[in-house]
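This document starts with one chain, in the form predicted alone, laid out as structure tokens.
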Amino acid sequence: MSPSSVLQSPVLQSFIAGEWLGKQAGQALASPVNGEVIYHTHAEAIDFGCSLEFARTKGRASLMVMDFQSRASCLRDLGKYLLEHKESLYATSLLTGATRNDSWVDIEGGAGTLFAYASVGRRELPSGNLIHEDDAFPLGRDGQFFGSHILVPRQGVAVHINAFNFPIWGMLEKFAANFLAGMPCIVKPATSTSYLTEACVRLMQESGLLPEGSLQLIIGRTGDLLDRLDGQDVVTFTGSASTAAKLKITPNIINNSIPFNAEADSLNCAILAPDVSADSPEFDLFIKEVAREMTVKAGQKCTAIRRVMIPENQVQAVSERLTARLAKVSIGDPHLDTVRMGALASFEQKVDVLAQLEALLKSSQLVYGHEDGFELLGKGSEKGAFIQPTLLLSNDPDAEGGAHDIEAFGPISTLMPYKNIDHAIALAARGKGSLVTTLVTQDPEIARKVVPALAAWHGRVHILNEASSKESTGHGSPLPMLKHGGPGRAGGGEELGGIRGVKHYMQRAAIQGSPTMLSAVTGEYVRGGETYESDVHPFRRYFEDLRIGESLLTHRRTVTETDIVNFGCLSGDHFYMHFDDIAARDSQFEQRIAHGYFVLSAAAGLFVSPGEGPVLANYGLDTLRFITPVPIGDTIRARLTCKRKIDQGKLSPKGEPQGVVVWDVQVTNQHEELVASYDILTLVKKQFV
């Protein structure tokens, strides 16, 4: 290493207050490719007490002036943006050891929960910036007292603290959901891959997308920021178990209550059902698998595969067909096209991984790898931080410790040989908790009886199989629409999940009170609550006109025997509640019924304005229930209400803007009695854009 290349290599900087902070070189970041230094840290201290109150002033702010539409259309067009300029971080991401094909899982896969949350706000979030969960419900006699749920965002900060394998992932996994919600963030990345991190905020930044305060970033450490924090910020934390257990117990966390969710490394595994034979393609997806799994960022994975659980009478055939497989494995410098395996993330990290590695072999035997010397690809990278794919056997896998204690976060996994699936299913609780688990069988009766029990030590169940294997995204990729995370060794934290992701940075209240005030509070509007009518039909007015809880009281209509046939015949439905006069007098209902969908169609009969409006398509039903049974002269008549508008900020084909408006609809009869009860979906045409 030169003199004149540690004065060269650029100062990274801490985004602080709207400021890029940093001049002054800090500690030096060496290549894990090669062993020259590229980066330094800065050394300058950073004000935490000052970051912490922009964040709660500037960034609450500038995130509450927006709501869940326009925050998850940013959130679309960060994604867009960060795709636009990829390939500069491709470039940087070669600096850290991953090979391109491990980037594309950071950088494309970054970007793509980007759109996944941008996907979840325009679905399933309203306008606004208030959650209401599930429908109110009576708490009395007479339909004027009820209670319900909602979720506000909370009026603090979200502190989440990386990990060095995922520098561009791993933050926006977390930041997409904060942000949906309405909550700023501070960003510690690990150090030794934070060049990374900060290059992706700086396009961020740059991007002009992000509101003023709505995210931070941390080079270095933390200092005192969390004991800065208070009971209404959030911490998450993902790494190591140790280090997770460690600042779990910060006493300011403990003594304010602060939500602290880890995601840790853990003893994730793999198990080669007893149905698949050597000959099977079962079985070389299982090899694929866990080979992948072992290569993939170097092993560098929280969810890679570290216990190889397989049949005894297996062993064999497993250890030649995975030797043969990682034997083609070419490592070096990932800058080359060739390489298909690059370096850990720090000479730091090498180390750590090695003293694991031996401390393994104390309970296992080697079966490929850990050998010197062995074939690097591109100059100078025997100076890298470069480790040999290993693969062990256990000598006893139902002894304690070893691989089911020892993670060496790097190319190396161990077998373990099973007596039967029940052995199978106790070694991998033997985890203590992972992240996840991959079963791989051809036998749908070894799946039902597995999957359960696995469940309960391991956040994600992945059945593969060769049906699944051609659309599978394999055992190692968390997914934004599902959770993510792992119970004990794993952390006991929640991430991702789609909706229930944007929740964590969220505070969950119950309300009570009338109708009315409820609707007040979430802007939905809750049955018995006040309606307004007029003289206009409720189809007929704009999307910016209609008010929550416009309404429209129709006239009746008496169900006849003609009706129930016609529908009968149209629909071919000649079901015997309808048709069979001494079936149906035998039956709970002692009478022939119409058809619920009948009375579907007939409400919409009496709801529907059918002239050309604002009004332009009807895409679904909620919550539908039939409730009254509705027998040959009956009387029904409807009451369409506007429950809940949501401004997506979308256009029709025609390019005329439009909202979502929700209709509840109470169908009744002469008694006043409830007949059917559902929710109608709109879209309606807006005035203005």
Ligand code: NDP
Given for the second form:
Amino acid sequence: MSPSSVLQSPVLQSFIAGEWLGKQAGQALASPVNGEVIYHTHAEAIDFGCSLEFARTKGRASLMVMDFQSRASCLRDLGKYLLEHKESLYATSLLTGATRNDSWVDIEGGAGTLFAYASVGRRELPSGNLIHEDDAFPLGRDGQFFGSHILVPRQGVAVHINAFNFPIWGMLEKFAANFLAGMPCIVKPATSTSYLTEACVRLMQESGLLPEGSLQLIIGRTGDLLDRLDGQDVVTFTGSASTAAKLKITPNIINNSIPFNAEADSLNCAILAPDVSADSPEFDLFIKEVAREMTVKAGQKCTAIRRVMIPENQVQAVSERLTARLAKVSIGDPHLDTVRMGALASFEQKVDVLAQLEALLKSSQLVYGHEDGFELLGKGSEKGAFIQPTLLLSNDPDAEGGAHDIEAFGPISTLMPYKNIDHAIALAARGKGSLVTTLVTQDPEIARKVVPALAAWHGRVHILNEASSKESTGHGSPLPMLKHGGPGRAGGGEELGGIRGVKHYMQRAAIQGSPTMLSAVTGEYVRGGETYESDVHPFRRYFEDLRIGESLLTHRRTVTETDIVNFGCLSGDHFYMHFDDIAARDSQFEQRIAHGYFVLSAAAGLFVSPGEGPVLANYGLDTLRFITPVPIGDTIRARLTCKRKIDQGKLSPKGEPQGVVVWDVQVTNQHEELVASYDILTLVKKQFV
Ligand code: NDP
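Can you return the structure of this protein in the form predicted together with the named molecule rather than the form predicted alone?
Time for the whole complex; same chain goes first.
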């Protein structure tokens, strides 16, 4: 490294209590591409008491003046802003040794997670800051004592301790969920690549979109932060199993029952099923997937394939095909377009990976790689932290240790031959819990047998065959809508998974009380609760004017044989229960009954207010149940009650402001028995934007 680069390299800053902190140089951070010092951490100490206080007061207050819907919009806008400025992030990301392809997952994958959570918020969360988790259910006989569950934002701070391999995605996949839930966060990225996280936080801050105190950044270590947390806080960790184990038992975390979600290193595997022959498309897919997972991010992915399970009779074919593919991977300075695999993220990582490789070689043979003087592209790259993709073959997959226990966090995988599919399942479980596994098979019967066994040990099971291959997002990509995290060695934690990820930052409480009380608390009408009726039809009211519990009891209608015949002819549904007197008599209903869909349509005819009005569209119904049959001669009526209102801040295609209104519908017969029950979903015009 040149002395001038040491002097000139900028000092990174923490973002604490609304201020950028740090002028004096601390630890030097070297580029893994050529060894030059590129940044320094800052030497100034962080006042974590002040940081927590700021998050708990300012951060929480600024998030609580918003609601799920407005925070979802904010996530979308932040995602757009990051994409507009992504090139500056790509430029910085090259310094971590990542190719553009590698960085795509980190940068655009990170922004994509913000978009995904924006859409989770809009589609699945209500207005306000409380989730009513399940429909209230009666606990007593007279319908005046109900139970249900609610979730409210935890009143503390989410502390995220992240790994070095995804400096942006690692932050955003956690931030998106805690932000939507309404919790401020303090992010501590791994020091070695913290300059890229800092660049991203700067952009987010400059966007003007971040509510005050909602995101703070630590460059360097966490000091006494974990000792200062309390029972409303949450800690998430991604990194090594040993650090996870150490931090998890911090006395303050145990004493205050602070949730600690860990995602640690895991010995993921891919299984080539015995039905796949070497000349089938699935065989090629398997080779491609393994090679890709070994080389993307230079194998520094928590999801990378470390153990490659193959039938004993395929060892030669797999070794040859994988070797040929790996030999084509050009390695070197990621600034060059021709480079397919970049450097490890730091020199410390290179030392660590080479040590683990030596340990693996005690129980395996070298198939490809680990050569002295392998070809490197780019000036100065001989001084960088590069490692050649290296393929090993296990001497005895049943033996203790080896690739079942040792993780080399780089482009290194071990072939493990198996005797039959039960043997493969047993070997997969020897990883003691992993984030993900891929099963490559053409046979649905094999999938049916193998996947449930794999699911007990793996957070995600990816089944790959020719049919899914074009659209497959791949073994190594955690998706925002699917859970990420695995049991046992993988840390035992869970992240993402759509709405599930948000709930990690919320507190669940069971609530009990009368329907009116539960309606008041949840903001949702609970059957049996107070209703409000007036001369104005609820469909004639604008979104803002509708009250939860506003209700309409319709006039009655007697169902005739003509109704059934007309509906059958109109719909073409001549099911015997409606048209065959003899078969209907032999059925459990002992007579002909009206179509369930006729009852639905007739109910709509009873409760709809036909004139042009604020109700703009009916876009579906939920929770439909036909409860009591309606024979010819029964008389039905409907009760329509405003159950839930969601203001998504959206406009109709014609530019009119609108909100979602969910209506509870109960159709009853002349004995007051419930005939049909459902929610209808409508879009209702707002008077104001
Ligand atoms: P570490 O477990 O050492 O570090 C992970 C994070 O924890 C970093 O932010 C690190 O900060 C922080 N940390 C470490 N010690 C403490 C502490 N005492 N108090 C507070 N924070 C702490 O993992 P590395 O990033 O060094 O990677 C080591 C190994 O972990 C890899 O070789 C790989 O096996 C595994 N790994 C697993 C990943 C996964 O996603 N499951 C991802 C990355 C790595 P700092 O950087 O400042 O030390």
